[in-house]
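Shown next as structure tokens: one chain only, the form predicted on its own.
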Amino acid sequence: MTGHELHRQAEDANRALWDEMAAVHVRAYKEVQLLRQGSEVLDQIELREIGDVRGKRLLHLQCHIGTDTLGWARHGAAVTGVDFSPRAIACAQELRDELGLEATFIQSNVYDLPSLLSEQFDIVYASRGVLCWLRDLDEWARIIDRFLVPGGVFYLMESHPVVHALEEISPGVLSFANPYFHRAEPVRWEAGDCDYANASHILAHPSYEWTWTIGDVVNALLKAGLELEFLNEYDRLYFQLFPSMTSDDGRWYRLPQYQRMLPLIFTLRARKPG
């Protein structure tokens, strides 16, 4: 199988998986209920690190069912959400209409987006579980630069790549079990795992995922011409990756035995010169 054929197979399988999960997540995501209640869905870290978005144009890449996109709309941004799953985009549009919010949603993978969208934005935003679905990080970064106005910012919140190299071998004990460094070919994960937001739902589709290091992410953005403003690390995660993780609110999880010892997410902000 050629590289192009593998990438096509991976994208088709991943799209089917996210189509499946979209319907599950509309019911399972706490963020959906928070939006319906008029409560905050965005985290205080990203609200603080991005700052005031009122009147700014914001492009949300890999937006899934649009909960964060609509959260930014409530903060006054003119938002456009993009996702490759048609079912996820349909769910996002239904939620937008139900809530009476202004938002544009486009079905596209990241790499095809420049052929569908000509606008530029003050902020390009991506968050929580996005990098592993990207086959080419250099092209991803060039596309981010393409959609930013001069002086615009890119913001990313993502799980720390080191945690995906670990497995919990016994209660509360982690060990390195998976490669940390990037490999050109994706890892195929077979169907049959539980959905991360609803453990009672057994996934019917496999996935293909890529690993990227912190250095890969930063270097891709720098090669695209963006200027890094900060990179921060935090010891909490947005889903229960390991069984021993605990949560006070059902949205953020910690490893009590590794408190202040192991990074679980990282954030960064980069600016396009202008």
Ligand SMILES: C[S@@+](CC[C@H](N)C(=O)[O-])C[C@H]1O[C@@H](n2cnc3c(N)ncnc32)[C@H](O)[C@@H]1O
The other form holds:
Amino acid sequence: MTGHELHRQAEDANRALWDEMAAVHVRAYKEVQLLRQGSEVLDQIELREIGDVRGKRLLHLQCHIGTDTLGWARHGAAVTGVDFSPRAIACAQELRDELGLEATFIQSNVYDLPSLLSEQFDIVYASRGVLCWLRDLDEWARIIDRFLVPGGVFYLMESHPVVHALEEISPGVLSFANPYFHRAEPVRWEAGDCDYANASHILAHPSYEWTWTIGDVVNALLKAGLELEFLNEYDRLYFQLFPSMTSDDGRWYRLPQYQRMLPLIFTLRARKPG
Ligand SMILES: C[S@@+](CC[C@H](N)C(=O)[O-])C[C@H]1O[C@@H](n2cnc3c(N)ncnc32)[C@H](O)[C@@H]1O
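Having gone through the form predicted on its own, I am curious about the other one (the form predicted in complex with the named molecule); can you provide its structure?
Let's see the whole complex now, leading with the same chain.
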């Protein structure tokens, strides 16, 4: 099998996994409840770092069930969400209709989007759990550039790649267990793990994931011609990766014993020259 065929097969397996998780997440995501209550669904960091979106066209890549997309719609953006899982897109459309919000949702692999969509956007946005599903960051960055108007910005909030190299070997003690650096072949995770949003749901599908370093992400965006405006690191994470993590609100998790010692997420903003 060629590398290309292997990558396509990995993406097909990942799509089946995300199809499985979509309906589970409609029931499990706190963001769905927050949207239904009319409460804020987006995080203060991204709201501050992206700024006012009123009247702006926003493309959300890998939007899953559309909770963040609809959050941006509530803030006045004209939003388009894209995801390759047909079930996730169907859930996003149902949620949009239930909430009476305006949003366009497109079912597409990120890599196929240029053949389906011709518009350009003021903001391209992706967040929380997106990079590990991508087989080629250079192509991803060229696609982001393709969809930005001159002067438009790309914003990313993502788990810090260093945390995926670590494992909790005893309560509160982390140790390096996985390579930090990128490898061409994805790592296969077998079915049978718990869903990250609903521990009682045991996943029936395997997944394939790629690791990308901070340098890989930044260099891909620079190579595509974008200008980096900032890259920030924070010591909290949007899911419970390690058992000893604690949370005040059930949305953001901290590692009490590594507070201010270890980055858990990073954010970046890059601009297409105007
Ligand atoms: C963790 S979720 C996105 C995060 C989002 N903030 C959330 O949790 O609601 C990852 C999403 O990426 C999508 N995805 C993975 N690979 C993709 C690809 N190649 N093209 C488009 N969507 C993809 C999956 O279907 C899934 O909905």
